[in-house]
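Listed next as structure tokens is one chain, alone, in the form predicted alone.
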Amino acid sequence: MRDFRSYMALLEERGDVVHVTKEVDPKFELAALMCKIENAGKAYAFENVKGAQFPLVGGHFTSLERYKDLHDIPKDQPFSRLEHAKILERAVAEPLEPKIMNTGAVKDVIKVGDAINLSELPIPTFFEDDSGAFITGAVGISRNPATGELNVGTYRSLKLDDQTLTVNASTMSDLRSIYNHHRDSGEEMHLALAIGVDPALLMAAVGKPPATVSEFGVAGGLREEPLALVKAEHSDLLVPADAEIIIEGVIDFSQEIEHTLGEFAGQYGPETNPLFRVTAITHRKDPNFYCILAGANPEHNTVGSVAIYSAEKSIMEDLVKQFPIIKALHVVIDAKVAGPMLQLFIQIDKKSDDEPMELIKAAFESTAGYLPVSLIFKRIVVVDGDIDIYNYNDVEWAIWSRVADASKIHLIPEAVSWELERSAASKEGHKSFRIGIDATMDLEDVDKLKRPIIPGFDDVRVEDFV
């Protein structure tokens, strides 16, 4: 598996990087260009960001195909999100613990005290109502007080001034509980932000491994060699030795900062988090500032989708015990279709017409994974085995072709929702509706609703006849 710089080199070799040499304003202009370049399927390197000392790079993982390149999988070999999930699953099952080094490239330059200046970094302001400039491509490293182990996650961080930030912890983040522990206990809390890390660590941080498995270990499992770590400057935290930039600091719980950023769901998300006082910045001699374009944009959503793999596996394991009729299950996260809400498509081989609705009700009650299904899933659709649950249009076809009776619709009028469903924020108890749809054929209608197929379709190759 390629590391951060070798993967950048691969993109360069393929002509997949747009280099912008003209000066770019980090407020809005930078985000506009990032968006246009990403939507053209390219990565970017901004070499002259106004007021900054370092280049900004990103757009590396705008599609699933880019993950295929990252793992050096041959072009003719099939690769889907299922194959990618299996790669991550193997790494979780066979983690490799990191190796501790005395120093590393990220220690080439060490800045403390008055030398600390966050304005040297090309931090963008993305959207018109954002609170300011946000670091989006960093992984955060803290120590879990419950286990004593290091915890790694991905968090947005608002730059407040040259030496302070606020680092966001959402409700589904381990960092939220770590914040709460230190806030209540009064114990000093250290945090480090690593920018431009090995893609294996980025995937592990997003991928939500079990609490008993280290993200550093998962990264090693993905790379098939231990990740190299070095000690932070001002704490016992360990940070990636080959990262581009490390920002270290202490959390100040005496100040809570409210902030807003345009999110993956195509809407704004207000949050409140404590102050982060920067105590050191270390970086390579020639660092690249890796940034993920916020909002409902390709790289943000492609990277974020890795978080769904573990949830999908947990839900599948939970439900298949009760319903062996399940053939496959697909968690759908698509902000451009469903905003902040997830959907669940389940393919079954039913034996009775009662089973799909029983399954829908059980699925909404499932608490497998890191969040209850009813909290974040707006819609569950159950389909027959001839429907491709990875094809959104095929599932929609099943709904509109096989549902004639209102009894095949299950409505939950008041379900507690998660923080990102902003339309429910003003409703009592933050509640909204949930819907389940039995889009399977009634058994008495199977012959009437059979889909027309061409026998031997998959075995016929056009190139054999042309």
Ligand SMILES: Cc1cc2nc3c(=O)[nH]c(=O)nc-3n(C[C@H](O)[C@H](O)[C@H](O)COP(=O)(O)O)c2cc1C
Given for the second form:
Amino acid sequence: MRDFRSYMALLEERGDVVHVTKEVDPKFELAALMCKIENAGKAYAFENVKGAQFPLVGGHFTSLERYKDLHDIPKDQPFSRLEHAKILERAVAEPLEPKIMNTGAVKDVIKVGDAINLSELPIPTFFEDDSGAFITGAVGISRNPATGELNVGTYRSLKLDDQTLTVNASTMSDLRSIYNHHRDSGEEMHLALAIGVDPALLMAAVGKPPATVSEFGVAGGLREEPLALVKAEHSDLLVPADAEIIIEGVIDFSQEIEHTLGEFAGQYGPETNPLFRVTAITHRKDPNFYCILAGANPEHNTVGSVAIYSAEKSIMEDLVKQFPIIKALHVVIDAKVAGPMLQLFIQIDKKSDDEPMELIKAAFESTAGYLPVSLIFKRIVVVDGDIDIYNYNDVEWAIWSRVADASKIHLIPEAVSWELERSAASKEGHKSFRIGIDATMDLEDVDKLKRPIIPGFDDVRVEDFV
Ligand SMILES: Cc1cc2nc3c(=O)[nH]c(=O)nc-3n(C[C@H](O)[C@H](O)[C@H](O)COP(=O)(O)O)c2cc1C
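Could the form predicted together with this ligand be shown next, to go alongside the form predicted alone?
Below, the chain from earlier opens the complete complex, with every other chain and molecule after it.
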């Protein structure tokens, strides 16, 4: 698997990087250009961001095609999300523990005390109502007091001043539990942000491996080579030795900052987080500031989609024990269609007409290890074996053509929803509806509802007849 710099070099070789040498304003102008370039299918390098010392790069991992390049999969070889999921599953099953080095390129330059100046970094302000400038392409490293192990996730951080940030932990993140522990116990909490890391680590950080497996190990499994780590300057945290930039610091719970940022689902997401007081910045001699364009844009949504593979696996494992009739299960995340809400499409081979509704109810109640399905899944659709659950239109077709009876619709009028379902924000207890649809054919109707097929279709070749 390619590392950060070799992947940048590949994009460069292909002519896939737009270099912007003119000065660009980090407030809005930069985001507008990133958005236009990224949505035109190119990566970018902004070499002259007003007030900053280093270039901003990004727009790298914008599609499954780009992930294919990352894994060096030949152009003509098919690579679907399922193949990608298999790569990730293998890395979780066969993690490679990191090796600890004495030093690394990320220690080329070490800045502490007055030398710390976050304004050196080209941090963009993306959207009109954003609270300020956000670092979006960093992975955050902290120690989980519950396990004693290092925890890695991808979090966005708002710049408050030249030496202070606030790192955003969602309610579902391990980081949120780690914050809560330290706030309650009063124990000191260290955190490090690593910017421009090996893409394997970015992928592992977004995913949610089981508690017994570390994200650093998963990254090693993905690269088929251990990740190299070095000790942080001011704590016992370990950070990637070849990252572009590391920002280290301590969490200060004396203040909680409310802030907002345009989210992956095309809405604003208000958050409240403690202060992150920076105690050191270390970086390469010529660091690149990797940045993921915020909002419902290709790189954010492609990198984020990696997280669904682990959710899919845990939900499947949970449900298939009770319902061996399940043939396949698809967690659908598509911000352009369903905003912040997920859907679950389940393909079954039913033996009775009661099974689909029992499955829908059990699926909404599943916690899949860490995540209550009803918290973020708004719709569950159960279909027959002849429906392609990876094809949105096919599932819609089943709903519209195979459901006549209202009892095949299960409505949960009030389910506690996650913070990004903004339409629930003003409802008591942040509640919203959930819907389950049994779109399978009633067994007595199979002959009426089955799809017309042409017998022998696959064996007939046009070239044999013309
Ligand atoms: C581009 C991007 C930005 C993200 N930003 C955040 C964030 O600000 N806060 C958060 O808690 N999760 C965020 N996530 C999701 C987390 O990375 C993911 O849930 C991860 O598993 C959290 O790690 P943890 O549970 O080990 O703390 C983001 C994901 C992506 C792809």
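Fair warning: this is a prediction, and the values are worked out from it, not measured in the lab. Each form is matched to the other, and the largest set of C-alpha atoms that superpose within 1.5 Å is called the rigid core. Numbering follows the first chain given and starts at 1.
Once both forms are fitted on their core, the CA shift for residue 9 between the two forms remains under 2 Å. Aligning the rigid core leaves the CA of residue 452 displaced by 3.0 Å between the two forms.
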